[in-house]
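Have a look below at one chain only, the form predicted on its own, in structure tokens format.
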Amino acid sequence: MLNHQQIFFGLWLSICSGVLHADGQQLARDRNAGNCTACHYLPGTENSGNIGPEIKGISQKFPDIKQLQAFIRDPALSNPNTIMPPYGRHQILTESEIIEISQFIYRL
């Protein structure tokens, strides 16, 4: 029978290697993670939110990916009056999870 400190191991030999790698997609619609699908619609997402913009067309307004991720990790830089979450200054999202989701929404 495994004990606690070789489940924890075998947890964190997963995480390390990958396994257990979240792609964009997931970390977008994860209630644990980025959870975007709270307040956006994301095309393909059933019971999307409507207080945020639709995630669509992200590239227009952003065509720069890298201005897309300083959005993400804190959207109050660019809009004082915003309601979403500063995902990085609040480590909500690490950032290799901020660039995971802003690749996935770029391409939307």
Ligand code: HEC
Given for the second form:
Amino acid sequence: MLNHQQIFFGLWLSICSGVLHADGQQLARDRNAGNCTACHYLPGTENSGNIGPEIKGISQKFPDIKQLQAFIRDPALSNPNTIMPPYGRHQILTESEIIEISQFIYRL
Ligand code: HEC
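Starting from the form predicted on its own above, please write out the structure of the form predicted together with heme C.
After this comes the whole thing, all chains and molecules, with the earlier chain placed first.
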């Protein structure tokens, strides 16, 4: 039998993981933050742009999540002609925002 403390702890954990999950997702969609959907399709987004490729299978493309973070910081390092903004180099996003967005899209 679960006691009240265990039930409360379980609820607390699921709320926290929900909030953490929403954060990266929200930052990716937010027009005042990542605004990634201006160019990329993210699952569940209406009216997303198609200038960049659909965000999916990311962990296969970037086997180490650190490579993904480096890409978001400065995509021009892998393609000097890219039109994707250098989110880290131009300080569009903070380091912790880049990490949260990476964690969210890494599962897609
Ligand atoms: C102005 C348009 C634009 C915006 C905004 C943008 N991207 Fe991109 N992105 C691109 C383009 C174009 C590419 C294709 C690769 C290239 O140009 O080198 C790309 C490639 C990528 C890739 C590699 C995908 C693959 O399949 O190879 C990832 C991951 C990515 N973007 C993540 C993001 C994230 C996360 C954000 C928001 C923080 C974002 N992008 C915002 C244009 C954009």
